[in-house]
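A single chain, nothing else alongside it, follows as structure tokens in the form predicted on its own.
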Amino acid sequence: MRLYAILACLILSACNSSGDSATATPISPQPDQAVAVQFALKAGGQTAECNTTLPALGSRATSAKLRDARLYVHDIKLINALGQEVPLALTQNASQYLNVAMLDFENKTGNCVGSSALNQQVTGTAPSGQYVGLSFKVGAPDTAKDAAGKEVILNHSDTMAVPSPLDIMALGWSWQAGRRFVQLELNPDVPAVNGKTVNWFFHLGATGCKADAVNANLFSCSNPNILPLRFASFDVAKQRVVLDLASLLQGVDLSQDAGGAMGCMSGPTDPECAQIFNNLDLNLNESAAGKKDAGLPKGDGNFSKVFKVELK
């Protein structure tokens, strides 16, 4: 008798086991997280915008009033504790097309020239989790797939041709074919040249581009002029990221033009444009003969002087 209740007991203990199994509550895939990341353009301690003057920028302390300031970001991407960046997808809207996104710091009042619309954030969704850190690139690329993984020319696509916010015809570049990495306009508090307020530029963008000889679409440049940036730490909820025209411009005298463009439009032979990239860490030149390293970086975007990350 008691065999018989042994063999009972290990029969219903199989039976339940069998039964969790199938019964079990299926663990249910986390949805994605909504994610905005703000930015912010600053000079020194005060906030950069219309209507304002910025004190003491550049070598001279050279205060000046905003005219423009429009960037295009792209690849931004959230890291977790493990070191690992998992891109944040982009809500599809007029300020970001694909994986590229432009930041606005300007609203036409005052001596800006730009759009009425501000646009200092970045949104998009990311898989659930815990995220320590931030990485982005400034600047269009090349190309990004689309939807269906077909690839889309950017950077040196028609104007014409393309969505918002690669559309605007002011961040097009003539002279080369692509369009204005960073378009910051300054009107530095300088004596007026031939009855006209001095227009003082910081237009990124790459440089040397040909054209392929088959599809005119299709650009080679000799200077990417991309900006990688990576935050190791950054709290997307209650940090931003800021542009600091302070250290972008330190050393650079805004009082008087030494030559080429008025201010630097990333030309080689620019003698602002080389303390300018020497703040970005970007090399304006091959640093050595051979190198082939002209408008890359100098480093991997952990130590930028002039984006810095703080509290919102």
Contents of the next structure:
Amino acid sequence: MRLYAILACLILSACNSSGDSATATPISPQPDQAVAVQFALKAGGQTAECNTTLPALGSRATSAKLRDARLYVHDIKLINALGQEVPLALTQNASQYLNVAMLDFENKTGNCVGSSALNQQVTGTAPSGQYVGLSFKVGAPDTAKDAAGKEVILNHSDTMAVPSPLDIMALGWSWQAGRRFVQLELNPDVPAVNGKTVNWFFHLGATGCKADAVNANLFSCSNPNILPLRFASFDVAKQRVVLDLASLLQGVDLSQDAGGAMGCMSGPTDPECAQIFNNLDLNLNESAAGKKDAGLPKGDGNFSKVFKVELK
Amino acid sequence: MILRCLLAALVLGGCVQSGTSTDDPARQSASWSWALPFYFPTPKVPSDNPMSEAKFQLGRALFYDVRLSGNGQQSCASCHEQGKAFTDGRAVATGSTGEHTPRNAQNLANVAWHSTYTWANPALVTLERQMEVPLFAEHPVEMGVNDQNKATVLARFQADRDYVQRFAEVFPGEPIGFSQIIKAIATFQRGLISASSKYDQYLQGKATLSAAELRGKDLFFGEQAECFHCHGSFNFNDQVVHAGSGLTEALFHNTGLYNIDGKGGFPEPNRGLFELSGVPRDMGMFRAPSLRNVALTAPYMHDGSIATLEEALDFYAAGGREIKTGPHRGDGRLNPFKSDLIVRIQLNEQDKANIVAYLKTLTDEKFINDQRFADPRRSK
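Next, report the structure of the form predicted together with the partner chain; the form predicted on its own has already been given.
Zooming out: every chain and molecule, the one shown earlier first.
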């Protein structure tokens, strides 16, 4: 179904290059304003950084060190007083491409294995006006439109043939021909196994993906695992969005692995995934047989326990 | 379905001289010519990676080059040895840093025609996309190319005068990048054609099968042994895509190898399609591999858990496998997700010996000795 939607989009965009904006009624042009939405990674009250020990995570209050902490977000929108969602046009740079941004909370110090640069904000422009809220989605979308209105394949693009930040191989998920939307990796303070530090992984990405029978570049996934978030009250000048590891890992035993991948790699029967997806308000599997809601959010993203708003 | 029947008919008949012939214009271009028997359809080649001899030869050099791995220790050929029909003889493969993959390295003969790649993954439908797994995967590490070492890996080729010249010829105006490397290796792999086995000679009227081999063939293609349901195409599997294919359905099967919980469970992380979908009926479903050169590709099954052809036949004759002790104990014959095609069949020792004799006629000595497919640094 999703595949057909993509195909329809492709066909439509091919015929109608003017796209969505064609219906806008001409009003007096307003200058755009620059907007920077700040994000932070925390573990309870403590900022999560590569060199610090994160205290008391999960059901066994296991302390841990950060190993990796990167995620993709997209469709960032500001909400005006009328409740309308206005897209933030992202500045195009190494961390942002089309409507996708990569947030990076690790700087390759301490136990961290990623890149030396941090990126804790999404920048762009929006029409001038008063905004009272924020919405965005965690993940990389299947497609987005480029400046010419052409549909560009994103999540299932080839990591070697797309602009940054979608070219980061560490966030590539070759077995699903996609991306890891969220890569949060920890080294829990537990005894080494065979002399090796224990790695604990949380990889969120679309699963159950199939390539289209005709066009090998198109995919449909049974579990999209895209997470919407919506904050009806958000002051971009004073507040930031916090991803709270303590809430994400609530109820998860980090001191040992209960089965499946070490941690959770979005496996539909992985016990850690059951708890983490529940914390995220995302259906790991169908809520009931035949519901076809595996990998879909349970709500509209308004009441996340994991993503929160706080003062900068 | 019709296509499969047609192909089966062609293979079975052996005397049908119509169909796609080698002078089909689709089989030739200025820079490439498919030399295929009449019962082989023309392969489907991605439009952005057309075949050429120069690209094939570049891919061949890269396939055998250990500099393509992060630590310079491993090439594609490390797990895909020509003499073993491009398998490695191990139960499961070992990556460049010593980690084991959970799966048995697959043979590469006639991979151009597979509709999906690896053992159970409908997301991987081109060799180009499949190759990203061994090159870049981290769980487990195989070739071990990552963000940290990718520039170093590419620099090894960018600094090699011979490679620079050949890349420039094959990909004019393009950098030496992973896209180009992957396209070249995929071209080499598409050219790995095995069509000269004794059985092929027989189909082409150039050889005769012994009585035992003929009897084995009849059992293989008959309703008694029923091997042909999953291994009946020209390529002896049931996932075939070619230049003339329309919509293809990728088939996967649970053959009753395991039943560790009495509910059909396969051991992690080798649960087949279920690993991706979580859908109960996908438990233990894997792609039927091509049986070409099967006598050279032991051990068998996705996890290399069956050592010999004889054991594989015993397994199928029993309609699955009962494991009586150890962590994987359970009666796979009773696996609720087992394919309806895998039932207990009557095969006596002679039947099994005849089928093995027939399967050995699929060994292609020309393929495993062809200097065209060998390491160019060791051959002429």
